[in-house]
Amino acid sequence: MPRVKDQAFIISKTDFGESDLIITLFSLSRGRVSAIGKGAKRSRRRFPGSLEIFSRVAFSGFIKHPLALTRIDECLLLEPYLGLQESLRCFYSGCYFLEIVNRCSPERQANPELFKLLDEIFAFLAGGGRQSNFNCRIRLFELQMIALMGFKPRLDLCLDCHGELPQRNGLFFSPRAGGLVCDRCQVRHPAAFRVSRGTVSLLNQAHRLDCDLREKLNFTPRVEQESAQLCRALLRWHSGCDFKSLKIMESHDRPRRGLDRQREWNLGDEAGARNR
């Protein structure tokens, strides 16, 4: 039986019997795998607080059969990302990215760049996500993840007629086509929705941005809304389902957006009073 030694992120865990756990991992060398932690609920020596979601761990075990559960005998905690759980906004965002990996990444297919991106995402969220461009960074992480899983949208031509996109008329994004369609072809794509040229231009350049620019970049409300709609429609199409963590995250953000709008209205009233 081949031995296994690897690093992984903990995606989920489920009780199995009195002492074992069924664990879903995203590993560096094998991608998404299901494993069984023998005695994981009882042995603190072999599993010292290392099986919490988001944690990056080093594990060892063996594989009985290529299609069987990987057996984990020992697990060492490398990075717990504890700060990620101190903010509901960061926690729900982290759950959303784990759910994307769990639902959309192929089983037993290594993706080292996606593994590296998860490390970057969780480090950002563990820092508290206090940056003023938090939502912009989340959109950029979504786009990177989509590209690394092979779902990168085509935004340079109409994917129906393969013609050039119009300069003035509306552009539409079709999740089924995986990219843009022009206004003439939109009738054949009932799920397509309108996106602005500014959003398309920014998303075309997103993968070229370096780390410094990503930290400073901020989206306008329209670009933020359209890019979020585009990413999530694409992920929904490829996964065939809605993301539970996304619904919770959005319901948590809704009161915050309402307060932000109220502050804007109050500032407008104050400015109007000063002008009078």
The other form holds:
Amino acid sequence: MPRVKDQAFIISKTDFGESDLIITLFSLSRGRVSAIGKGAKRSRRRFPGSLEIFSRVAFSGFIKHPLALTRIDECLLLEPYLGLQESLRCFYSGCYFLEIVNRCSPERQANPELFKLLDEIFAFLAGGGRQSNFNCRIRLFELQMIALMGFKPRLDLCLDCHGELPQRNGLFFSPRAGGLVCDRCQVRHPAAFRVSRGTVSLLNQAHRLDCDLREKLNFTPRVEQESAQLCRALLRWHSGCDFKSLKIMESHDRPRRGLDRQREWNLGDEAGARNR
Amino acid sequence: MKSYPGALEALMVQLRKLPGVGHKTAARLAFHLVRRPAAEIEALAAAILEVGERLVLCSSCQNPTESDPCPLCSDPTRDRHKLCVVEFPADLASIENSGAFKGRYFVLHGTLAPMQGVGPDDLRLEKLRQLVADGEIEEVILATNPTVEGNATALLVGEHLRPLGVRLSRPACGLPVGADLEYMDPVTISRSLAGRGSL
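Show the other one: the form predicted together with the partner chain, since we just had the form predicted on its own.
Below: every chain and molecule of the assembly, starting with the one above.
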């Protein structure tokens, strides 16, 4: 029976019987896997406080059969990201990213870059989410995650006629095509929606930004709204379902939006002008 | 494919709906029941029916009860200024069995679990807000489990109740009785040190 020793993020856990847990992990060398922790609910020696969602853990166990559940013997907490429990905004955002990984990443397929990105996202969220460009950072993480899972949208040509895109308006994003279509072709893509040229050029550049610039970047409300719509339509298309945590995250953000909208517009416009 | 008599199959289907019961356990339980005397099966069926017919949720604390308000809420000797908020009725029973709390309770019937689609609207927050706003409550103890979801739920409940001006508290977090420090995780140790008491 091959033994496994790996690092992983805890995605979810479900009670199984009296004292066992079924755990979904995103591991460094095997990607998303399901595992069983025998006696995990009771044993504080083998599983000392380590099976909470968001936690990065080191685990050891064995695989009886390549398609069977991994059996975890021992789990050690490496990083709990406690900051995610101190703000509801961060908690909901963290759950959203875990749900993306859970629904969109293939089972038993390693993706070390995605693992590294998840680490970066949780470290950012554990900071408390007080940054003025919080929503922009979330969009950028969403885009990075989409790209690392192989769904990076094509934003440089019409994916239907393969012709050049119009220079100004008339750009449509088709989740089915996985990128942009021109106004002539959009009739063949019923789910396509309009996106502005500004959003497209900013998203094209966002992939190439280094860390320092990402930290300073801020979107205008229009770019933010359009990029969110784009990311979510793409994820919905690939996963085939709506994200439960997204609905809850958005309903939490809504009341705040009303109060801060004017301030956000001002901040966004200023930063947008700087970015341009 | 095994086939069972219709009545037995129907029983297994119902048993499989219980938490932690799969095909094999359902079959084992069903065959166990078949072997029991008829009177015992009737008593079990009557008990299940009675639970469905007689149990209601207490309009005040939301705990399952046979009379509304429940004995805990209608007990005049209990401290009416303290309210303990718990996730599930089993948590209420654990605190009550400890004998350490003599105030009132409120059962949320869940915790925040966004990935499972459980959000603030699925918890009984409006009923809790009304209870705190109407009553003489001075302190609310947020006794949700010290898990990520439990902590987030406590944060959410705190956000809802803070405008009412009541004192909000959380049970202490730390080393369990009889624990071995060597096997404690860093989070538990750091929380127990942060919440240490003087001798």
